[in-house]
Partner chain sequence: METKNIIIVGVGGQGSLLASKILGDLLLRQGYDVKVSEVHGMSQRGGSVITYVRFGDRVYSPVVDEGEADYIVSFEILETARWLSYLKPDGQIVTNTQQIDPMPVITGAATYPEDLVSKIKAAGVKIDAMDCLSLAREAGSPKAVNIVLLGRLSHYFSISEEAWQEALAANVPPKFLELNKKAFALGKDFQG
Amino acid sequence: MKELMLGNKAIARGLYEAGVCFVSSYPGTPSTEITEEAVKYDEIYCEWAPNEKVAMESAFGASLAGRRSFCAQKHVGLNVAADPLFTMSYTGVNAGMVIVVADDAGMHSSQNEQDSRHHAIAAKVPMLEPSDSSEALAFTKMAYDLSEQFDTPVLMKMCTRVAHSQSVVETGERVEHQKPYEKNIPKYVMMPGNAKKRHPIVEERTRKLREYAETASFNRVEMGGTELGIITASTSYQYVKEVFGDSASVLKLGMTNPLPEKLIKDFAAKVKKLVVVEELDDIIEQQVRAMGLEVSGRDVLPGIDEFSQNMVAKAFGKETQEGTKLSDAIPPRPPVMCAGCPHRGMFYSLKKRNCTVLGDIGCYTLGAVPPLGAIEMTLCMGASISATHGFNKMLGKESEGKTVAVIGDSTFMHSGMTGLANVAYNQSNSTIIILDNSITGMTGHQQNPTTGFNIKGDPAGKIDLEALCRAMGFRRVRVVDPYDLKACDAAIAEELAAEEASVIISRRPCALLKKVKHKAPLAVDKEKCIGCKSCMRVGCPAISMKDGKAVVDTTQCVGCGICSQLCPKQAFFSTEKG
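Now the structure: this chain alone, the form being predicted alone.
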């Protein structure tokens, strides 16, 4: 049956058809929908893990048990999971194991641009790169056969445009695959004596994979004009075909590690000029050059941002296509925390006290943008707590009374706990604020270990944050409602003044959760409003100024009341009737 599918949904369908039994992932755009789609198949056990390392290790355990397994993450998530990945290359697998990493060229929702092909090369595992939804489904199924044939985990690299675009796929039936578990200490126990013996096996496997790549169906030559030959992969292939059609010859690589050297050389011999079109790093180009071939690519194409048809066309002097222009200019719409966001009150209080705020990864990172402008550092998941510890250790009294770490509940479970343990163990006088909005907000409301529900929404184990923090050695642990500005002010002042480390849990569910019942929206008494703009200081998108007076957009307002707490004239009132 043929169906129009997102690339991510196609991978989930591929998991089903390949007989996969176990999926463990951590949500990260643009990979999240794979697991959200996979959970719809009753034959596949799915879960959200606390972080990518745990997800990959869990998937490895399922493979070891003889069941095909899978995990997904975005590019920075693969950094977190690099430790098990590199050693799994040595142990190999039992049942097939596939790992999707979704790169985010253009940084639509990420803190850096990163090319995950480096991980495949360094870990010495094969990597596949589909260029559309049809290939996403087909490559997923083929990846499991490849994994079991060569006794290796297989990386499959997606990117934003393939993950979130749609094309037609042809679905098939599920085929079950199971293998028995057999005890094998030399293979699976990676202490030095065993690992030393496994390394030559990895090198021999890489040699065999190079031979396999020469004739693998993942790679194909599409001959056209011979003046120009283009080597490309993934979404870049789509741009190349749209720009050049049959006027150039194309070597499309679906398997980008290891590369098929003979195939590349044979292709190069058939064209007058050889070019590599690849997003981000010039990985293929450098390897082709190392084969002794004359090749270009980075000399005409950038190594930053995502490509487009027009970018490729312009680089090669081809005609570009103009889009349709709107008659009216669209006003800029910078990212902002939602109306009623529970983090807004806490950030307002922190800014008012002129605190130094070291932040973390999540929708609350928007606390860095005007008018709040509260967060001064964001590095990676969990770094806020660790960085605050180091910051305070070096500056002591100079910073202890004004510096805090802010971290979301899901991010805290992901990698904040070890940083908190470091604060407790190595005794810095640090104040940690856990922004508990009862969900994983930034990636689209996925459950996490603090919510009490699993990926299907069924009741699950629930971590008690207060008890956890106390068990880690913190005597000062308090909970505040971020809608209560006076309570936030008092908590921040008291904990920063304390002579020991402390934790503030700012608890209020995300305003966008369906289960949250909001109060009636507020309105403004124009007679009382003096146009002082005090209410504008929190950056709520539901509040604007018109004719010198504050105005509330009742379609956005959730009645949180933060603005009314700032108004010196009590001009805000509830629209609730009766």
Contents of the next structure:
Amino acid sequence: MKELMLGNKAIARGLYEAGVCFVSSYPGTPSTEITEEAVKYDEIYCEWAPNEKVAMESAFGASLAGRRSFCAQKHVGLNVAADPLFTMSYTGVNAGMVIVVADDAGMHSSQNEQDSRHHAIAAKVPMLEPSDSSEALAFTKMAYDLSEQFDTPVLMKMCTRVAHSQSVVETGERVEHQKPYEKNIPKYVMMPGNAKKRHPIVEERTRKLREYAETASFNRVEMGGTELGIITASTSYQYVKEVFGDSASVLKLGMTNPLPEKLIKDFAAKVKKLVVVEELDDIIEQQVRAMGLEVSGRDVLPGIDEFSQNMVAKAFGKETQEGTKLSDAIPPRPPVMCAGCPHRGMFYSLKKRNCTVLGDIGCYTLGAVPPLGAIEMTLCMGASISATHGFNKMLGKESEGKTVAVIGDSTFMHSGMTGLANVAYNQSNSTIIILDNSITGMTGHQQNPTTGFNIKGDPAGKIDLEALCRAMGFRRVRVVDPYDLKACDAAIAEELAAEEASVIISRRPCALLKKVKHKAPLAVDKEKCIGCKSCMRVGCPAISMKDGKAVVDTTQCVGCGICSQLCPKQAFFSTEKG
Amino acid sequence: METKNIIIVGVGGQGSLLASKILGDLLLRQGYDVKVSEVHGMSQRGGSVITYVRFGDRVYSPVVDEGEADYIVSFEILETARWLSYLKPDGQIVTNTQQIDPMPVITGAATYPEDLVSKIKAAGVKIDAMDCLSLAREAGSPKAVNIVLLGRLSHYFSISEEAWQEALAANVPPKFLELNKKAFALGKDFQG
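Requested next: the structure of the form predicted in complex with the partner chain (the form predicted alone having been shown above).
All chains and molecules follow, beginning with the one already shown.
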């Protein structure tokens, strides 16, 4: 049956049809929906792991057990899981194992724009790159055969435009594939003596994969005009076809590691000018040049941001249509913390005290944007705690009394715990605030080890944050409600003043969670409002000023009451009837 | 058939994903090749969002570029103005007139431009503007702005009412179908 399917959903369908039994992932845009869709198939066991490394190792264990397995992550997640990946390249697999890494050219929802193809080259594993949903489904199935044929984990690279675009797919039936587990110490125990014997096997596998790539159906030549020959992959292929149709010849690479040298040289010989069109790094181009071919690419197209058809057209000197523009300045509309976001109150208190806040990855990173502007550092998952430790170790009392780390519950489980262990072990007087909104928020509400529910929403193990922190040796562990500004102020003041490390758990569920009951929206008594804009200091999207008075947008307001705690004239009132 | 392009623009959280889902399904049922590209993640938190819908005999790129859109469907008038340059010279806008202040306007760092509908008209652009929020409330929920807009958009397509209804029924939960049908009709029959 033909249907319109999101790229990520097509991968999940591919997993089902390939007979995959085990999926473990940590959510990360733009990869999250793969696992959310896979869990809808009863035949596949799915879980959210605490982080990508744990997910990949669990999937490896499932492969070892003889069941086809899978894990997905965003590009930066693969950095976390790089450790198992590099050595899984040596051990190989038992049942097939496929790993999706979703890059985010254009940084729609990421902290960097790295190109994950480097990981495939460095780990010496094959990489596939689908360019639409139909290929996402087909490549997923073929990737398992490739994995078992060559005894290797297979990386499949998605990008935002393939992951989050819907296109037409045709679905098939599930075929089961299972293997027995067999003890094999030389293959699976990677100590030096064994690993030394595996490394030549890896090199030989790469040589064989290179040969395979020459005729693999992943790669195809579409001959058209021969003045220009374009080598391309992934979503860039779509832009190239949009601009050139059949007027140029195209070598579309579905397998981007290793590259088929003979196929590329044959293609180059048939065209007058050879250009590589690839987003981010010039990985194909450099390899093609190393083959001794004259090639262009990065000289006409940037290695920054995602491409589009106009960008490709302009690079080749083609005209594009300009649209109408108004002369008015259009104010930007950056993402903001939602109305009723529990993080808002804590950030307001931190800003008011002029704290130095080292932040982390999640919705609360938005605490860095005006008017709160409270966060001064965001690096990667878990870095808030470890960086605060280093910061305090160097600046001592000067910073201990005003510096805090803020980290979400899911990010804390991901890689904040180890940073906290370092604070406990190496004894810095650091203040850590866990922003516990009882869900993984930014990626769209996934469960995690602190929520008490599994990926299906069924009851699961629940890690007690207070008990965990105490077990690590923290004596000062306290919980506050971030809707209560006075309580936030007191907790921050007391814990920063304390002569030992402390943990504040700022606990209130995400306002967007369906289970959260909201209060009636607030409204403003225009007689009482003096237009002082005190309420505007928290950056709530539901409050604006009209004719010098505050106005509440009742479609957004959830009655959290932060604004009314700031109002000197008690101008806010509840619209609750009765 | 040459590929037709629609962009759906608005503020994260306004319901553009459902609108693009219904449109994509409708166009696929009409036998077109279809591609829809969406934005998930951080931009959904109240930021400016754009969704692309393309249909024709064979669609390659999943995105619509400047000067390429046959239609702009907009949930908010500032967003209509922001993405105006994506419209083809003879393209058609269907927009909600609702104003949602972005944070720079709320903080006073920027001002919300006035009279955007008349300014866009004055620029010679075909714009069909209406207060979709009031119509959605009339239908029973302020969240039905997306369906009001689709109802209005249906004016400009030579696709049968039955096909629209079929796509609607296939993509909204049964308990909200009546409400959404009403929203669709209110948008479609609005006399501006």
